[in-house]
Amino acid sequence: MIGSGPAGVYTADALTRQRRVPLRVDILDRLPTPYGLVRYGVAPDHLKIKGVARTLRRVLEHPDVRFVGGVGFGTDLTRADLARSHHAVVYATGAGVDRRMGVPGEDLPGSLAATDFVNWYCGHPDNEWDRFALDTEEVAVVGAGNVALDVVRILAKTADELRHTDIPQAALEVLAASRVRTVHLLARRGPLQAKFTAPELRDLLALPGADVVVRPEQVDIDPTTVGTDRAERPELREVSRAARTNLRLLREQAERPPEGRPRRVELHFWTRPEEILGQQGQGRVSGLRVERTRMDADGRLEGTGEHTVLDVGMVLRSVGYAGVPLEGVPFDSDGRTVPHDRGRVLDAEGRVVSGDYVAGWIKRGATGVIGTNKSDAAGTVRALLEDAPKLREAVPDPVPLERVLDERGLAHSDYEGWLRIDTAEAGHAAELGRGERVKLHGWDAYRKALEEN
């Protein structure tokens, strides 16, 4: 198993729950910490969602599951290495990079991927800790998914509101000194096309220290006609129940006047970025030029020609994740996924690559929630178990993984190493008087924890 996030661990769970085929599962990860996006993608104040880690932990503690940390696929080990030591490999590496907006000025200092900000406040060890000074009063977040709402919410909260969470102390101190007072959320389409879920929206609307401003004209839609043939516009006729819930919440918020709270969140639907302003090579972002949008008669997005400039000093894009190619593994560069048939990896000619399987976002794209990975993993496991007899014929006598690692001269960590990091983070929280856990930040802190007995 390559990847220890929800997709990888749920796949291991499905494999070890069945009794038809006896097996053992090695879960490899480049990091010494498991759980993937549950640890490094879920906002620190989402305590219920982070509770998924307890379920994943039980899988990692199964006697037939082994966690192997600190080993990177394609850099430390190749597919040929794993072919010697395993009957099958499941790639569950997720979608590791952000998509770009493709507008002028996107590479200016102060124009960043929301994923970078998420990595920063989630304590990813690769993170550059001085990357976010939060020294501007206005920030734009482009996107209308759950990650975008997470980013807006963290920017709009005070350090005291986050002190009880596991956010790294270094990030908490930057947030305590933050000058950000207004956060603009930009959605290129309307409220009914937004991808965020109602629970995420409710969390945003419940911010105690920020006014959330919804313009009445942008949610002035008759809820009784939404999702019916009586809707006056094409985009209003096929609408999910979740979208109708979002509309109701937004309409209610539009009726609430601002209360003059210390911070302000402004929602801009039907608004797309046109250009990030500033001088390349000098200074940083100084503004964001945007255009109003609408749907044409055929349901396609078009600009209206009406432009405005937002006086922002930072732009965070949250317009989707994309998978990255894996060494020696077929890859669909258009869909940014590994091509497959029911989880079986396919080569460029559409033939099954024996012994190679895929699960999670690298399989289906960056869609769904954490729980979606469970059914996704089950489908891949069904295919793998069907193939089990011929897989054993192909590799009748696999060598121990330890031998492969030793031959490569690779040091690695294990589940006990992760527990040492876990213990160190609990101790760090106790030292700071901050809840149950505070994440360590940086590779040096991880190495120190791994060396402790």
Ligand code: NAP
Second form
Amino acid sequence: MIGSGPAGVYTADALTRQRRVPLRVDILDRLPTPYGLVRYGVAPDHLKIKGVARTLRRVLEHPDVRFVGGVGFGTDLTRADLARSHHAVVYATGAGVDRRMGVPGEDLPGSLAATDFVNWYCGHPDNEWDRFALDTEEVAVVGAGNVALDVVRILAKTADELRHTDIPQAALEVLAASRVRTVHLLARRGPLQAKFTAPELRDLLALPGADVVVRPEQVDIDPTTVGTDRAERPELREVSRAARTNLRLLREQAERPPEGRPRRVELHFWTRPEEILGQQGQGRVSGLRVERTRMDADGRLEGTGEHTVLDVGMVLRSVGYAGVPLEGVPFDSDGRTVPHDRGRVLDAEGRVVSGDYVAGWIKRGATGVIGTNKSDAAGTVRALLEDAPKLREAVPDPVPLERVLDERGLAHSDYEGWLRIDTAEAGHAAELGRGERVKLHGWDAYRKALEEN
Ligand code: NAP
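Now show me the form predicted in complex with the named molecule; what you just gave was the form predicted alone.
Once more the chain from above appears, this time first in line as the rest of the complex follows.
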């Protein structure tokens, strides 16, 4: 297994739960810490979702599962290395990069990917710690997915509201000193097309320290016309139940007058970014020019020609994640996934690549919630088990992974190593008088924990 996020671990779980084919699973990860986006993607204040780590932990502690940390596929080990040490390889590497908006000014200082901000508040060790100074009063977050809502919520919370979470101390201190007062959320389509889900929307609307401003005219939609053929407006057709719930919550919010709370979140539907403006000379973000949008009769998004400028000093694009090609593995550069048939990797001619499988976001794209990976993994495992006799024939005598790692001179960590980091994070929380865990941040802190505890 390449990747120890939910997709990789659920796949290992499905493999080891069955009795038909006896097997053992190595779960490799570039990092010495397991759980992928459960650790480095779920927002620190989403404690219930983070609790999934307890289920994933049980899988890593299964006697037939081994966690091998600190080993990168493509950098440390190649496909050929794994082909001689394993009967099958499942790539569960997720979607490692952010998508771009494709507007001028996107590379200006102060224009950043929400995924970088997520990495920052989740304490990803590759983070650049000084990237988020939060020294501006207004910020725009572009996109209407759950990641955008996470980012907006963290920006709109006070440090006190986050102190009990596992957010790294350095990030908490920056948030405590944050000058951000207004966060604009930009959705290029309407409230019924937003990708975020009701629980996340409710979390945003429940922020005690921020007024969430929904413009009544943007949600002034008669719910009885939604999703019916009678609706003449294309944006009201083909609307999911989840979208109706969002609409209800947004309509209720639109009726609540702002209470003068210290922070403000403004939702802008039908608004798309056009250009990120830079300060003369210094080249830092000084504004975001946006255009109002609407749907044409065929349901396509079009600009209205109505432009405005938001006075923001920072723009966070939260317009989705994309998969990264894996060395020696076929890749669909349009869909940013690995082509497959029920989890079996396919080459450019559509033939099955024997022994190669995919699971999770690299298989289906960056959609769904953590639990979606369970059924996704089950599909891949079904295919793999069907192929088991052929796979055994193809590699009758696999070389132990340790030998391959030794031949390559690769230092790596194991599950015990992760437990040392885990213990260090609990100790760090106790030292700071903060909750159960505070994430260590940076590679040095990880190395120290791996060596010392
Ligand atoms: P997402 O759900 O795909 O949302 C991306 C958003 O970006 C959409 O609103 C999309 O609008 C917009 N967008 C795309 N390109 C754009 C552009 N060029 N300009 C302006 N807007 C653009 O992606 P995500 O928020 O990154 O989430 C990824 C997955 O993780 C989702 O399945 C999500 O539910 C999941 N997740 C779940 C949780 C949770 O359960 N708490 C938390 C975080 C993430 P259009 O619809 O118009 O394309």
